[in-house]
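Have a look below at one chain only, the form predicted alone, in structure tokens format.
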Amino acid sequence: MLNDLQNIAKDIDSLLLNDPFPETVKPDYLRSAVRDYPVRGGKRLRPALVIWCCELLGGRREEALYPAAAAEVYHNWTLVHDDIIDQDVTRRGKPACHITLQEELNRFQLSPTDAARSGRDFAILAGDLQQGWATDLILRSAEHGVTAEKILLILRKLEQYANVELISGEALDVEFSLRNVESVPETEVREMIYLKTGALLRFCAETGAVIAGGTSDEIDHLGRFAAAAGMAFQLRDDYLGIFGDFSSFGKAIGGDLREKKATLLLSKSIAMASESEKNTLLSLLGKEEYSAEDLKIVREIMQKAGDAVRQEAQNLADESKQILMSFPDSPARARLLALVDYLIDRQI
């Protein structure tokens, strides 16, 4: 499995990198900016679900490029604008968009507010170009044997999974974070899931099996399985922000108490801690730092929790894998499994 997203990797990396749709924009610093995360490289893990989703029903890998393609440069228009509202100064060990536009406008000599304030509208519209070429790369897949039927189903999932579901599950990441913790219940917590990490990888896998000419039911369960590895995958992600190893998380350990995001993981401590853990995990949110004994104090707080989803984790990528079993044995259906191994045993 890793090996050939390696190989997908390289082939989306090539077709990003040379593609001509960013080459009009203008000024030059927001065509750079354009192009930049989508070439930062990464894991690619969207693209290759669209591939082994139609490969999985007999398509051809060919016809799947673009929008698979397109699947990748819509996830990064995404973490652009979470950049922005997230106020992270980084992306993938480089500056965020927003910040290096906001380097690039000190050309015209501007105080640091308004230089800041600019590379965040800039950035914006960046975030606005990449949309915009995500759909091209879908439109071009009719150069490359997807049919327009075809498209325009793919371009429907689009505005459904994506343009709807996706964005109003980040907005409700941004609402919870306005409200009081405590007032934020486990169902909405997961619909929130869902719709910000499920939905556009139900949209990947649905989308492969359109190109392959897959039956409404198996279109139906492919984005069904899509859905839940995808929460699966959240669900370790919150789970690695607390009882991870920084050294191979890559991000700061106690993140998400840092921002007061509501996790499942908080949502679920909260509700099985004693009042006086309650009291004092209350009291860790929000800090500036966290240190090895605030942590230490946190991880026993949240164990019991965090046993939950991890076990939540599992039964979400067990439930996942059933449904790839429905289908028949194939190299691409080996490779969805490993996958969704790979997503709830990863440590980074």
Second form
2 protein chains.
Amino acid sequence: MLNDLQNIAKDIDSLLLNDPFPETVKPDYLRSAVRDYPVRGGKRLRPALVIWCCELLGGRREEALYPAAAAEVYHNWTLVHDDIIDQDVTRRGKPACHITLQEELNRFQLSPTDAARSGRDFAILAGDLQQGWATDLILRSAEHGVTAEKILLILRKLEQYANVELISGEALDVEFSLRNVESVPETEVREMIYLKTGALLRFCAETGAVIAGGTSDEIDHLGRFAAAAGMAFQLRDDYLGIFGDFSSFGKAIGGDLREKKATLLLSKSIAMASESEKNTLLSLLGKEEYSAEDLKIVREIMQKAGDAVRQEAQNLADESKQILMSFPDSPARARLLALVDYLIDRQI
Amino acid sequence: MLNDLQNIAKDIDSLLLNDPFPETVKPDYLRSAVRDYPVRGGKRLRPALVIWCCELLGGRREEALYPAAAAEVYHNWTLVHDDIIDQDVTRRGKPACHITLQEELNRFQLSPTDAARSGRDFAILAGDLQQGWATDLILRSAEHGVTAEKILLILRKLEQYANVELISGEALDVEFSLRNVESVPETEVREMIYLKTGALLRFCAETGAVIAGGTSDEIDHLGRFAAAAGMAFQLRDDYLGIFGDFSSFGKAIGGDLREKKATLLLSKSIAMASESEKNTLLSLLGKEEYSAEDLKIVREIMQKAGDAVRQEAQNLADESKQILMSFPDSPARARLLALVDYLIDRQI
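What about the form predicted in complex with another copy of the chain, after the form predicted alone?
Once more the chain from above appears, this time first in line as the rest of the complex follows.
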């Protein structure tokens, strides 16, 4: 699975690096910004999902390649706008898009305030251009054997899942950080997670299925498989954010607490805690740093909720694998099954 | 022409007011923001251009209606992001999108700084959703008789003219305001005007032609007609911004000077002025208010350039009408000819 994932990453890297779409963008630093995130690499899980779901139903990989690249570009424009909104300064170990642009704009001798604002303004436009680029990549799959009717169906799904649902998920995530995070009930957190993480994966899986000419049942099954796997991944990620091992998790443990992020783990913990535990937990939200002692207290309070979330992640992973098992055995099925394990089991 | 323009406006208003696309957007205030600008009315010149160019080539109005509405939504999402970037607080006499959202977000008892930032963040997402909405409207023209192949062609044009070109025009406009405006040469201003104003109109005209099944020559001719008419309108607008009569122009005379806006009129004036006139003109840029005396001085310095710009606008209008005259006489042709006159002759 990992070997083929690397092959797909190589194909996507090369396609995006050479794609003509950004070439006529002006000015030049905006053109570079449009290509920047999409060619920064990454595991290319979304393209793999498009391609393997296509192959699972007997479709041809070359027909799936452009829509696969489109899913990656779509994901990346949402990151460009997210990074502005979350005021993140880095992305995959490099400066965030708006920071890179801010530095480029120093050529105009701006004040620091104006440079920051203009960097942000051009990053808004970079993301806007990338949304168009993603659509254009899907349109160009017509030159690689995908029929016009299939392309229309894929684009309808793009606007439903990747535009309305994904952006609604991002908006809810922002809203939760403006509300008292402890007031956000589990059901709303769960919906936000599906929208923010599951919806684009559903788009990927269904797109692969459409390209392969799948029946509407097959398309729907693969969509549910991907949404469940995505939810499982996100719940596991939230769990590891508190209970993980720093050296293998890679991110700082407790980061979600510091950012008062609405996770299912936090909602469940608050719902299950005694009044005094709840007050202790709330008093520990939003700290600059977490000592070993802080984390010990948090983990004790969150233990029961943590077990429940881990179990729910496992159930979702099982559910997603069960859906896959209803398809005949094939190399693509084996890869998709391994992908679910990879998403869930890593770093434990 | 004006009667039919009103009919089109009514059809577009009703389509956009009832369109289901925004209905599943969450949270509710973001959903309202997505529908807000598109239903604020306006003359609906872009939809009219789609519809009349379609009818000019014998196409059916009902096939053109959804793409016509899409052009309007596309225009509006660029306005939402422009208003953030230009820090405009009103749009068509009502609060700008980010200001409306800022007020909505007061429900979370935010500090004024946080409310302003969050209003802007949600407005970024509102524009992002509207870009998807525009695409979805074009896709749904399949349900009204437009073939899948035509829709693919229209969407390719959307990403070329309305995405890459229009957004590049917006980016150049922002850049010019960061550079010393007097250092921007005419050729660059001219390019920016085509990209920012002409490209979307070209999209509208070519879309109407595609729906009608026009030949590639016809499509190209109508695209050039619309781009020329758009340039003519913009040059005329810039001219009136200095030489117009306040009571009939509607906008404050001198606004472009106050904002140091890169107009062809300003570039030409600087290029044609003597050293001392140039210095006087530059000293008058960026003032808070312009007295009658200021305007008199400005108009004297700009007189020759103004005549040249007015003449260029007239030439472009003539060129656009000449292209139309190469098509057989029809009610649609008469309306398009009247539209050019309307764009150019108003408020003189």
